[in-house]
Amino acid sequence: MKIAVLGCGAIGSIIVESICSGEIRNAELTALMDIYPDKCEKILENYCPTVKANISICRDLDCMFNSKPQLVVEAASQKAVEEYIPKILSRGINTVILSVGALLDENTLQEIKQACMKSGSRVYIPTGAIAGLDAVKALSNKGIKRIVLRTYKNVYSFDKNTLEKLGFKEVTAKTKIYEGRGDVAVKLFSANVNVVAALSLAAGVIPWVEVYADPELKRNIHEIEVESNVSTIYIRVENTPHPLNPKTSYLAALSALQLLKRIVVEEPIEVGT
């Protein structure tokens, strides 16, 4: 399968990595685009020395097109996906999203469902930082009366100018930023709560959201709450951040690596809802 990648940064390149060292079979990369070209070009060298020259580096989706990917993996920002996104699915090619927190806005998730139904491409959403997104689907089904999603980072993973607008210039010890709407949360911290829309679209419910800043933090935690007349679950996860992206947890990387095994090898059996 001929992919290309969308954004250049941490999730990017392991995504590269992976697909340039044969870890995910049968896949090709074709092309990577992203508004820093020279973070392409770094990738390519360090990932995929032996193969970069039938590598397009581009700027624009014509140049992206022009390389005919079958899947293009997005790995950019929530901005990419409201300006690119559409115009990819509309020339029928599927696409996994990982700047997932953009579907909540109610008129860039319309678009993409419309360019969908018109030529019959797929969106394709890793579970990200998080676990039991099975489970919470499966409850959707008889109805979820309440969830809720407590994110604790270090204070470091989050914007600075984001914080003094929210009236905390200063935090030294830990302390909830924000309390509220996940489709609030999303657009405030568009770099550290993706995994708000993953769970608002299996849910088929808004989560409600709490936000902590630690400076004392080494993890990336979540702990999630879903309550329905079926079940009540309860789930807390502990992620590493990823190296070269603090924001970022290293699970959101591996979650995405994972989607793209599956849709390119089809294994005889699999597991998970």
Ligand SMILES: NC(=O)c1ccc[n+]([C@@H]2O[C@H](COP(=O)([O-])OP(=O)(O)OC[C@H]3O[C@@H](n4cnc5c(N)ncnc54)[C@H](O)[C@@H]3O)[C@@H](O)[C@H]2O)c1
Contents of the next structure:
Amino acid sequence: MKIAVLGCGAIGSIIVESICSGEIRNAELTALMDIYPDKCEKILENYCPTVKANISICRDLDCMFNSKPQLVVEAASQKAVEEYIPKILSRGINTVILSVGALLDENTLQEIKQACMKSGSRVYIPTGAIAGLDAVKALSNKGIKRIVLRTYKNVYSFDKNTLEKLGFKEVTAKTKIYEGRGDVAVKLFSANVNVVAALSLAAGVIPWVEVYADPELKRNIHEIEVESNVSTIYIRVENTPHPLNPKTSYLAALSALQLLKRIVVEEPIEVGT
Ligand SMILES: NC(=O)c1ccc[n+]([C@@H]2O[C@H](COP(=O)([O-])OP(=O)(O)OC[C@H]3O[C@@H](n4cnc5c(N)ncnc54)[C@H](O)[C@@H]3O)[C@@H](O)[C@H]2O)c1
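What would the structure be for the form predicted in complex with the ligand, given that what you showed me was the form predicted alone?
Following is the full complex, with the preceding chain placed first.
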């Protein structure tokens, strides 16, 4: 399968490495796109030195389309999803979306759904930095009464301006910096709580969210509580931050990698809902 990657950062680089090393079988990289093309050049140099001449480094979608990808992996930003994903889907190209927070915006969600319906393309959303979306999806068949996400990250993971806007100029101890609706949280912390959107799409209800900044914390922690008539679930995931981007959990990149393996290689036995 021919694959293009949008976003040459922490997650994009793991995807590129996995394609060029052959870890993802039957996958061929056709193009990389980023607002900083030098980042794409660097990862091609590091991970794809022998085939880099065949891989386009793009600044715009036309260049990416010329490389004829069958799948685009978005690992850039919510803004990139709004700007590019409906156009990519309209061409009939399937996409994997990491910046899933963008899909909590009703206009973007509708645009994406319409592009898929018109062209027959599909969107895949990896579980990302959490666990348990399979059970949440299953429970949504009978309705979910309550869903809460608590996220704890080191204070340096949060955008300084956002913290100041919320009235937290300096955070010297564990502090609750936000409590409220999930759709508001993904807009406020666009690079920190994409998992809210994945949970929301799986559950069919918007989670209640608490966000904590802790200067002592070395891991990114997500706690999820789900209550339904059928089951009560409590999940706690403690993630190592990605070395290239502390806002991103390493698990999120591995989750995208695993999803790609599932899309590209049809295994005879598939585990998980
Ligand atoms: N779903 C999840 O569980 C989950 C977990 C972690 C991160 N994420 C999201 O995935 C995305 C990628 O994460 P990352 O850690 O690799 O980020 P990163 O900051 O390391 O890399 C993002 C790259 O995309 C590029 N980029 C940003 N906006 C762009 C645009 N409009 N057009 C082209 N290039 C653009 C940046 O220059 C950068 O090189 C982020 O939006 C992040 O919030 C999702």
